[in-house]
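The chain below stands alone, shown as structure tokens; this is the form predicted alone.
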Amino acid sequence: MTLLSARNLTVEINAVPIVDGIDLDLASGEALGIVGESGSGKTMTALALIGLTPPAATIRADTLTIAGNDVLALDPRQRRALGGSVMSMVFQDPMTGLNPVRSIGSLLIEAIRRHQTIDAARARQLGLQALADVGIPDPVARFSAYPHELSGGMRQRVMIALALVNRPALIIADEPTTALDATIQAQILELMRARMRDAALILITHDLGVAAELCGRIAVMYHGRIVEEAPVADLLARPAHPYTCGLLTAVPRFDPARPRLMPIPGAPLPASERLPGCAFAPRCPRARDICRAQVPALAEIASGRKVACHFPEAVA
């Protein structure tokens, strides 16, 4: 069953396209990883789905449905009702995502009672269990703590507990394990994997290893567009787009025989700058005249594999 369907999703801020005509499909129980450099449009895509874009942003799409709801046809009140129950998001910065004058317990109780018809005592029990699930020691003591009294990793775990406590159908996680040590990161990934049995996940990350462990598919974004999408094993073994190849050669590995890291030359274009051709052409070692003159369409090159490149790597 398709849980999320987006066609030609575009987000503009002051007439500048930050997300430029992307398509997404996600079924219940499926996990999609979205990777790319900072500024590629990953987080703005997530904010557009959940309805939390800045006031200056304009969202357009031919189709945007989540769990059968036509998101663009909903008014703000109706969209807020979906947040937390049908879809939820783990934000990248837990310090700004939590209210500094509210205790952790009050935030959890409010989130639970907004979407579940239960009394405060039962909501407290669910909140304590949610904190225990994400590995917070002594949940009873932490329940009355304020965000500034917790470490960065513990604040991130609180954000994850808030996102998962109402068992939403769609979970969007924006760098959910960045502030966590390796042991807690493994615990959080296992918790998310368990919740995916009856939910879908969009994971935004710079860590291809985390994406490979949790996701079935990966979409690579560059300058507001998806430039490659493939099953995770295929993409890691045989990347087709030069940008994906560059990302993989820049990943550190503990292998003495591996050549030195090869960073991608240059820097991404500012969002406000548009080229007549491929946005990656100024950094691409294989760019030719057509690359600088014509934007490549995202096209299927093999079963389940799409790439937006005039000269992709062979994947057969």
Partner chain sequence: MGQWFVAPILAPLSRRLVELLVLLFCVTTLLFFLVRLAGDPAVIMAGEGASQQDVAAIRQFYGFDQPLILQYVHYLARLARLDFGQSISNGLPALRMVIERLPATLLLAIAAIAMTAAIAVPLGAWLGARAERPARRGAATLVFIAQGIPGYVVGLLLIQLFAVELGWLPSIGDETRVSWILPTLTLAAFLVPKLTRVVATSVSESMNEDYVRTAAALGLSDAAILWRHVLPNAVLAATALLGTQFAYLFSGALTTEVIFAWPGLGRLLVNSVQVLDFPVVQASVFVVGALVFAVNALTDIALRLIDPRLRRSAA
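Residue numbers count along the first chain shown, from 1. All values reported here derive from a predicted model rather than from experimental measurement. Here, rigid core means the biggest group of C-alpha atoms that superpose within 1.5 Å across both forms. First, how it differs from the form predicted together with its partner chain.
Once the cores line up, the CA of I218 ends up less than 2 angstroms apart between the two forms. The Cα position of M196 differs by 2 Å or more between the two forms after fitting on the rigid core.
Once both forms are overlaid on the rigid core, the distance between the two CA positions of G84 between the two forms is under 2 angstroms.
Next up, can you give the form predicted together with its partner chain of this protein, since the form predicted alone came first?
Partners and other molecules omitted; one chain follows.
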């Protein structure tokens, strides 16, 4: 069952394409990681899917369907109503993502009753259950608590409870563990893995390790485009795009066989700058003339594996 299908999805801000014609496909229950550096367009992709791009942004696509809804044909009100019910989003910073003057319970009840016609008592039951489901001890006491009374990890659990409470088919998580302590990160990842079996997940992260924990498939974004897409094991074992290779060698690991961390030289191209060729060419050790002249298309190189590179690594 195809849950999400995007063709040539483009998000422009002031005529600058932040997301530059990407294709996304997601089946029900599947978990896709979108990995890239800051400014690669991964967060803007997430915001475009849930319809929360800034006012200055324009979204275009040949098709954008989510759970059978032709999203771009909906009016803003209908579009908004998909949020929290068909899909929902977990944001990076749980410290600022919860309204400081609203109790946890009131936020949950509001979210539930926005999408389900039930009375307040029943909504309270569902809300308490949602808190219990994300591993919050003593949900009854936490129900009347305010965000500032909870730790960062607890707040992120609340954010996840809010996102899950109406049982959406798609959850978009944007760096859900980045703002948390390392030990808490592991707990939240564990929780997300356990709780999101029913829903499809799009995980936005700069951290290949986090993506590998949760996702079956990974799409690597660079300069607004998907440069490589592959099942997670294949991608980690045999990356095809030089940028992915660079990302992997830049991940710190306790591995005596690997001598040292290899940073990718140079800096990413600003979104406002366009090159006639591959955007990674200026940083690429393998770049040749054609790389600087012609943008490589995302092409299938093996079953389930796509790469946008004129000279990809051999993967077979």
